[in-house]
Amino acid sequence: MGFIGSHTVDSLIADGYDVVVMDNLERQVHLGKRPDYLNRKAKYVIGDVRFQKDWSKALRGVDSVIHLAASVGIGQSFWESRKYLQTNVVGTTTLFELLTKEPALKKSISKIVVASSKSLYGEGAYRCSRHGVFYPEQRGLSQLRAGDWEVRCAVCGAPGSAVGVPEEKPPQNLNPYSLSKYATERLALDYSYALGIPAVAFRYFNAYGPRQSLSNPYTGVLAIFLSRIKNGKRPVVFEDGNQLRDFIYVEDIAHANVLALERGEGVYNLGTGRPSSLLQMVTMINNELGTGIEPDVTGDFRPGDNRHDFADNMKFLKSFGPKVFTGLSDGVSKLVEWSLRQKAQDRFSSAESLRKKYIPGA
């Protein structure tokens, strides 16, 4: 019933799918009550992913399963770990677990799709005008304490120039959320192998759009600028502001969901291969809005951020076919238009206080 999740259940159904979701109404994103955007074409059952009986109720008569129930957020990992372990970690094997001690069911099941995430990688992928491309290790604290932002070659020292990451790219998982959709791909693909079951692990990059929580402080980074600048404070922008990051529009990630389970097997970075920085997004926000709220860029870091990442699509294009991504100044626009209908309770400014009390930057 969530974000990304909503917006598959809507292209499967518009693609001739009978669709039953099983959603836990996560407070912090629901705010405790359903939402108004549920496609009324499917079956809904209230349940917890860490629970085999509720995977059991869920899958009766089921295919195929798309599995995008997470934690999400960074920052919160740090200081509630274990719930981010138990339900994107304990959520995705149970959902094995059941599979392989129920051949019936294992049966029935014909594709597996989970959602990953390209927070995985860590710092991006970057190339050197004299030693070539690298993937260099988390900046240094004493690195970013002294405002020394870009990633530097290991060999000479020279900043490099972030170029798009490929999947062969090593993790890194330099935050526990990251490690647990590692854990939630690698789960997936393991059990596909030992239970003969195709799956495929999507790497999403930075998903906005419509129905993306304006009320959640640890969703996704265009939704926390957009609820600050609609009540009427400046987002805050960590580091100088000209990270680069690559947003894909969500129904772009749904078309993808559902093409899944009809094509491709394994790993694939779902991106549009074209990055945009911080204070771009910014920008295009306060213009969308008729507004000019300057952000507020604090020189401060958060440990567990990374640099530039954008992604090397060509393997899901390869895979998938050939994909005309969203245009960002026509999804941004999308995300505005839907976000004036819309309350939004800015709750980051809390959400900071506990990130410096757990984990302070500088």
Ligand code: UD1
Given for the second form:
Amino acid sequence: MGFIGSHTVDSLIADGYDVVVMDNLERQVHLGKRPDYLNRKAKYVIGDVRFQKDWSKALRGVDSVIHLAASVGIGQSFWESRKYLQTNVVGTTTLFELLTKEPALKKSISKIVVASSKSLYGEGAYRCSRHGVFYPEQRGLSQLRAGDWEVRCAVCGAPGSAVGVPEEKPPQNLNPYSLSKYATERLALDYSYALGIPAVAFRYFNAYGPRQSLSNPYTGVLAIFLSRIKNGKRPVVFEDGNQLRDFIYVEDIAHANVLALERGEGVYNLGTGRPSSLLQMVTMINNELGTGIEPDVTGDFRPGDNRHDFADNMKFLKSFGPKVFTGLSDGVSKLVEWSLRQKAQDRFSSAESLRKKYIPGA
Ligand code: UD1
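Same protein, different state: after the form predicted on its own, show the form predicted together with this ligand.
Next comes the full complex, this chain leading.
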């Protein structure tokens, strides 16, 4: 079970829900072992979202579904696209096809919450001082090869300043992963309408926190940096390290998932609305660990990465209340404290060789 799922289970149980978990204990995340954080008060079904019989087993007696199971690496989704589409798209639609065919099951389900991703937006949102807010195309390879990192206004060529991405931004879907997440969300909303079951799709921004795999090189940047620094290696920072991301603490996501069983309908950005740069994150991790490992700012880039993105979370706050998100320094401190008791296999280099082999754009 992944880190967002496990925190969601803990939150549900703390709130008095009875929980059934379906999980396939994916090898890339768990290295063939059962994680030690499994909540004993939940019931576990080892199953695969691609198989209707597994969903049938897990859904017996259930009244709501929080569907988080997915393959999650953007780069890897290019060279394992069939796996990504099978798990994320076929996996999701297997649930809905089953509900369509089993009227009694459909009747018993009163809410469905699914995990979508900000990655479906592609590039973030920007403002040009002369031409207002714009949604740019992906930066071209020749621009990136010249080390010209900032997104530019298509009208006057001036660099844009990043603004929060609103839900209205049309999907750009620049990789199989984001396409699969957009499909997950659309399937949830389309079947919600067709079957009359209310659904919520949260577009997660950059989730981080305890239990994030420190050995999965396809996970988010914070876990990768932490794993490098714990292994005494310099974290490799692409571009110039001033990229902005919206890091949201995993327990905040877990609470939102639980709240969504009782309220909300449709699509919501789930991010803090506060941007931080990658270089800031390296400093924060070093400070927490008491290390002083300098980032290796390569000036290299990963084709397909966004320059900046962070959430406009007004819609979320309106429906789910004026939530105070966990502060970044508190969250990083909890992540680092947890990591002290964990083994971190740094597999950055092997993942990078694969990326360069399959996506040689740079
Ligand atoms: C990430 C996740 C995506 C998830 C989304 C929202 C991955 C690969 N990306 O996208 O699945 O849906 O958040 O939660 O899982 N970087 C470095 N050095 C590294 C790794 C990354 O400098 O070793 C840089 C990247 O170039 C990028 C930034 O860090 O500029 C963020 O990268 P990443 O964590 O992969 O995140 P997103 O693309 O934001």
